[in-house]
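The chain below stands alone, shown as structure tokens; this is the form predicted on its own.
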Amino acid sequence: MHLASESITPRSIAIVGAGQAGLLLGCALLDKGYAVTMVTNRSAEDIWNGKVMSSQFIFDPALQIERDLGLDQWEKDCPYTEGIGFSIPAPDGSGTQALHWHARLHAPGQSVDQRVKMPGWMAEFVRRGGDLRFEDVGVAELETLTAAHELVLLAGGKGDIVNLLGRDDSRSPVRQPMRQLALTYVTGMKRHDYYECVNFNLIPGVGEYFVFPALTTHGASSTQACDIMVFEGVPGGPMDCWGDARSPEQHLETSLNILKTFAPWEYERSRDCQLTDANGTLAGRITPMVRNAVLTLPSGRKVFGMGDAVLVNDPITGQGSNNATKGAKHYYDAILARGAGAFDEAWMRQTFDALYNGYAEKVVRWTNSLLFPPPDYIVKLLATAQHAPALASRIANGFNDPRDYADYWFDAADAERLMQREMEAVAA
């Protein structure tokens, strides 16, 4: 039953951070009838107009979400990745592929870049008549809302408000920067002759790249299909390298640079490549953590933290987004499920840690362990996967639901009786 005719007063629930979660929640939960404050310092003109945010990649369940909540207005002008792709280059310095293989997705996963579906996502927000203002938020004004709704939602994933939850040091085994992170949205890229795909390059000691299909900013108001290269350079290595970029165009020339030295079957791609746009670049350094769920004001009160605020995972699985859209469901299922009861400290916690120990605490595990020199049997598991396609679909599908990597990928000798099972249904 629709919560407004229910009560003469709807609950209230203000969210600071209008992104992936805080979006996708307060549309949701205006549909129930909820009353919805969102409060951020951008407006849609200056998202669209400014420099790129993310990489974004979504897989298909977590894109279900958002078509169960009437959030999927660009599905069909994006482009569709059907695949993830591996490969590692040949020790030898040869420019070849010592391992190469792809995978069909059980279904195929998409990116839409920020820049254009936060201002969608903002249009749509107030349509469902929710209360959108835009200022900066510190803790004068987390008092002022805590003080006027039931819930307040913490959703914003920088600046210094977020620091205020401080880090759960039980779950944050990283403690510093993993990887030189850097984007490069570019057009004309040439395609590969089979699906496409998610490319994961693995650089043993030099760092990754990926790349993929995405649908970015065009103009004031339209859209392009495009490629976002992601690269992440081990720190002090040869892909450490972005400092001296200090324009666009010298962004570009240096992911070239990067290609042309340790990936050239994927220069050969991206040599006639241009940028999208001047934004269309972003360089910079994140600490993997778990932040604390729960902010205690001067005053008392509690502030909930949600989405990149208390789950930052490096870009390197490709997870940011797909996490912020689950958590958020898992949120929106919580504050329905409470019905009329109080949004109380005990219910936060209790809201985090079935999310925490139910999903993200095998995804935070899983981006981790590639942050690290693979083991030999990880190696060897993705060298078998290329001669046992039930093995490459698998570990490709587990990027929809990293849970499944926790049956064989932290243990020798569980990979190993993967590996043998795969390689016998091939030989029979």
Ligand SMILES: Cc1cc2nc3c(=O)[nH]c(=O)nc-3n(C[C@H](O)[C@H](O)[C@H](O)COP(=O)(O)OP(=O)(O)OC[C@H]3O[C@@H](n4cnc5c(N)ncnc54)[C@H](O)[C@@H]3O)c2cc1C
Given for the second form:
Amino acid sequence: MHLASESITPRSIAIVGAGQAGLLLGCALLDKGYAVTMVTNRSAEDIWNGKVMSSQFIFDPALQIERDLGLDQWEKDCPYTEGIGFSIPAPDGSGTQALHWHARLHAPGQSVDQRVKMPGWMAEFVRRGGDLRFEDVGVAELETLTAAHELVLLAGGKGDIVNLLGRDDSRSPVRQPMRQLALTYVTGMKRHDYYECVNFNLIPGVGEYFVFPALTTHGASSTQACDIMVFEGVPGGPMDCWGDARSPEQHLETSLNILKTFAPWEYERSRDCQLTDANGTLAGRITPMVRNAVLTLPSGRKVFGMGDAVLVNDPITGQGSNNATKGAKHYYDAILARGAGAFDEAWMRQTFDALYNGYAEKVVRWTNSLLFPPPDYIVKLLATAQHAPALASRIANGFNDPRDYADYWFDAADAERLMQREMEAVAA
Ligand SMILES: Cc1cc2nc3c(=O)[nH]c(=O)nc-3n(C[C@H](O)[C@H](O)[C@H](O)COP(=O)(O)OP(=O)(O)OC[C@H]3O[C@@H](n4cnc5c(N)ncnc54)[C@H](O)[C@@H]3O)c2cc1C
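Take the protein just shown as the form predicted on its own and give its structure as the form predicted in complex with the ligand.
Whole complex next, starting from this chain.
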């Protein structure tokens, strides 16, 4: 493998957007001797003092990438989440769980508030010798960057600029937001009597509620443990109600009212919660989309998209930051493997297609499937898991690498075969 440091002058790479994807790739390339310029439109202070942006839960395989690249500086402070819990309320409105199981992840996951992580990684990027600049990048700035660098990556997340890439219609079957999203960052939640889980509550016709521990900001410079409530309301339904919440306090009140009505077991442990801070709330919608990986500028020069800029999923499966991490690692390997070769359009397309066909397509398919009412065989599968711990474990651990769902999630006969096998194992 050729390293940049073997050349006389290091290869120069520019990345637009200092988020999960851009900073991870930038820091990794600096360690291999590349000259990396990062251009982003928000300062570390703005991010730390701004609103929460995500629930950013990261499963172990992506955490391991961060560890391998020396980007795990919050691991010892951030609570570990060791499993996945799953509940469906009883349809009779009794406020009980018709279905509940929990299963351990093979290794725990973590969520470090991006308000903590991105400022920390920006400092790390500069410490490793990166050139960090603040600018709102548009077409003119992309032209300047592509004229001066051998490769320009667009990792602008949900910034308007990523729309220049254009939707890849063939890979984007969902064309509108399927959930009204809301986040509520809280302290004071009571622990339940099993290990820490991402507790996923599926409320038919209403939406989903999931909740897990995390590490967030505390004042100007320290951190604290918290819990993140994530609401995914079906548009027009009773969980699509955030427009009336005019203040952070009303947002918390709305959150608790939803729990009281639809998931009273969650309400019981949340009733005394407080917001972490006045910026610990968010409401919005996302249109899931796969974009074209390559942007051709008016000059003809090319820009290569990465992270959410090319793969934006509904957060229902908590895969966005995981995808961004795995995608950044994939691009990193491809850049190193390219040696002194040109980062031309063919290389860009080949690099993205390998990521998409080898991994991301399965994540997109599974995530999109959860945005629609589940077919009967999926309900049966989830119910069977309550009596078959190995099945519960398999479903839970699919979050680590959703390619596993391809074996049984999308076809009733495949799911039946798996259920039968697992129930036979239980009976044996
Ligand atoms: C409500 C919600 C909950 C989520 N929960 C999870 C979860 O639990 N687990 C999970 O894995 N994922 C989750 N995600 C998704 C996850 O947050 C994203 O997938 C991830 O942050 C994408 O990383 P990125 O680097 O591509 O973009 P980002 O992290 O968004 O970074 C983009 C960067 O580009 C900068 N930028 C934008 N425009 C410009 C411009 N014109 N010029 C310069 N800079 C620019 C931005 O300031 C930012 O720094 C969630 C998302 C939402 C909305």
